[in-house]
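We begin with a single chain expressed as structure tokens, specifically the form predicted alone.
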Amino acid sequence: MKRNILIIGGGGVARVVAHKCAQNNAVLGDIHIASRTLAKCQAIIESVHEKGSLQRAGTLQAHALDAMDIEATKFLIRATRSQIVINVGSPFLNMSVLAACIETGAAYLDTAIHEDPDKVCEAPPWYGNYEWKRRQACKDARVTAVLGVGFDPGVVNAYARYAMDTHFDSVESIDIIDINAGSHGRYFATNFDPEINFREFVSTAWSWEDNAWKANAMFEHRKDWDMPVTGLSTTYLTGHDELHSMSKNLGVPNIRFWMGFSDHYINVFTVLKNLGLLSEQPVRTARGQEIVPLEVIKAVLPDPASLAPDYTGKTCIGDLIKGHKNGQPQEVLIYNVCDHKTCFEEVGSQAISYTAGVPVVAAAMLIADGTWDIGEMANVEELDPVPFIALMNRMGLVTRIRDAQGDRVVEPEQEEVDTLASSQLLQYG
């Protein structure tokens, strides 16, 4: 059993994580929130109290921390007696926070892959460039590190694993589809950190095709999908974190990621890119100041957390999986629909933050009770998806499946019982 949580980060996802940890503090214990900006952490704590999210009375405390400082992070982990660290700060922090966890013995969780501030869209596999290099160190220290356990990456990895285990004998393709059909009412904004958002799209879009990496230009490949609730939506083939582990761990020859973009987003993005304003490399102004254009754009765009009060509409994110079962073609869509307004009413955040924050808390709870406390590093598809999906169903992210039998809620624990019973009938007649 592990207890006491240190949340690193002070943005919209951290807010969701804090609320969900508070709602489950009987299991998780003390909750500490740390960020470079103490006021952000204090505002999250005020929100938790305002919403009455604490399951029971307990510690909920804010701390100022530069998480790039490994020694300072180690000190805070020990001082708070935190046995689980949830890193929902900038992806630039991952390797520093992971190092602190390995050295203190705390379990580590994050929701996105590590990034080097001076590089964009590196050669795949991205995990191989950073996190996986610490795999042996985690194993030697018996430290559980679950990588990329937001929604995408994270839940979509578990969806693929679950569907492959229960609905297929073989799989030829997995298309991960991310649709945000919501509206925030601003002229232009990104749903999460603008710097991280733009870095995903300014260079090569990698896909996994015929068991090999394929380089594509951003917005080169377009496809329309008719998704539940959100309807017909236009998407573009995009590189994304989960492809880099799923391609290694699942043995599927084709894995692609499709994200929905409006024409307006593409037009603004294209202008900014063509003007050089999305560059991560510094430039010198006429006054002799050195600035990074991408950081300027981040500074002038709305804070994604500020979008939540006016956000309406829904998201739909899922995996469309094609393969064979009992020699017959099989197609399954396993997905979640989330409502922006409902998320704001519950935790004060929009659905993009909610879908990233709930899964990492579910994972923390599975580590706390020992289910996922494996004492080594893993990506989500390497872990049992059944308790994860079942727990998220109870925490606000309900999983549904659409196949030849219809559209229904996934109840994995019951399906596992039914499958076992069927196999016993076949075995014993």
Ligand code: NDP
Contents of the next structure:
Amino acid sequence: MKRNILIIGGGGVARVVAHKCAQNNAVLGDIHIASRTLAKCQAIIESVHEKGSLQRAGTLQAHALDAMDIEATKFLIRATRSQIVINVGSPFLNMSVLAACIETGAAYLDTAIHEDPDKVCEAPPWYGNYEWKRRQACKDARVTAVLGVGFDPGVVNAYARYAMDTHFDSVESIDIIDINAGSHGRYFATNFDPEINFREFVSTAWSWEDNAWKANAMFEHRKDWDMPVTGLSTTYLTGHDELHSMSKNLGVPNIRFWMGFSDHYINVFTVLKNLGLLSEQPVRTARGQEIVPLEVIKAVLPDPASLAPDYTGKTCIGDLIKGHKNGQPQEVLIYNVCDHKTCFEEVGSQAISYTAGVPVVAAAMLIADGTWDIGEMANVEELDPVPFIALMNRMGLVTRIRDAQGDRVVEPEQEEVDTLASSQLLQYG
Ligand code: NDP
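Starting from the form predicted alone, produce the coordinates for the form predicted together with this ligand.
Expanding to the full complex; the earlier chain stays at the top.
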């Protein structure tokens, strides 16, 4: 049993994580929130109290922390007696927070791959450049580290694993499709950190084709999908975190990521990029000031968390998987639909933050009760997806499947949860 949570970050996802931890504090214990700006953590705590999210009376405390400072992070982990750290700060923090966890023995969770502020779109597989280099260190210290356990990456990795285990003998392709059919009413905004959002799209869009990495240009490949609820949805082939672990762990020859973009987003993005305003490299102004254009764009765009009150519409994110079962061709869409307004009413955040925040808390609960406390590093598709999907169904993210038999809720059997080995990595391919 592990108890007491340290949440790192004070943004939109951290807000969801704080509410969901509070709703489950009988299992999770004390909750501490630490970020660079103390006021953001305090505002989250106020909102947890306002919504009455605490399952029972307990510790809920804010701290100021620069999580790039490993010693300060270690000190806070120890001072708060936190045995699980949920890192939902900027992806620049992953390696320092992971180091602090390895040195204190706390379990580590995040929702995005590590990034170096000075580099964009490094050579694939991205996990090999940073996180996987600490795999042995986690094993030696018996530290559980679950990487990328938001929605995408995260739930979509578990969906692939679950569908492969239950619906296929062999799989030829996995297309991950991410549609946000919501509207925030602003001229232009990104749904999570603009700096991270743009960094995803300024360079090569890597896809996994015929068991090899393929370099594509951003917005080079367009595809329309008939999705549940959101209907006919336009997407573009995009590079994304989960391809960089699923390609290694699942033995599937083709894995692609498709993200929905409006024409308006593409126009604004293209203008900013062509003007050089999306560059991560510093420029010097006439007054001698050195500035990073991308950081300026982030500073002038709306804070993603501020979009929540006016957001309407739904997201639909899932995996379209093609392969064979009993010698017959098989096609399955496994997905979730989430409503922006419902999320706001429950926790004060929009659906993009909600779909990222709920899974990482579900994962923390599985570590707390031992089910996923494996004492080493893993990507989500390496772990048993059954308890994870079953728990999220009860926490506000319901999984559905659409296939030749129709469209229905996925309810992983309780017996499956009990019979699968609870504390070992499941190996594939
Ligand atoms: P925000 O930008 O809203 O929040 C990031 C937070 O990190 C801010 O509170 C920021 O503090 C804090 N932070 C930055 N640097 C430091 C530091 N050195 N020390 C301490 N705190 C720091 O991001 P989101 O909440 O939208 O996203 C959080 C994470 O979730 C990101 O990694 C994002 O990529 C990921 N994500 C994952 C998704 C998924 O499905 N897998 C979907 C959406 C997001 P300050 O405000 O003071 O700058």
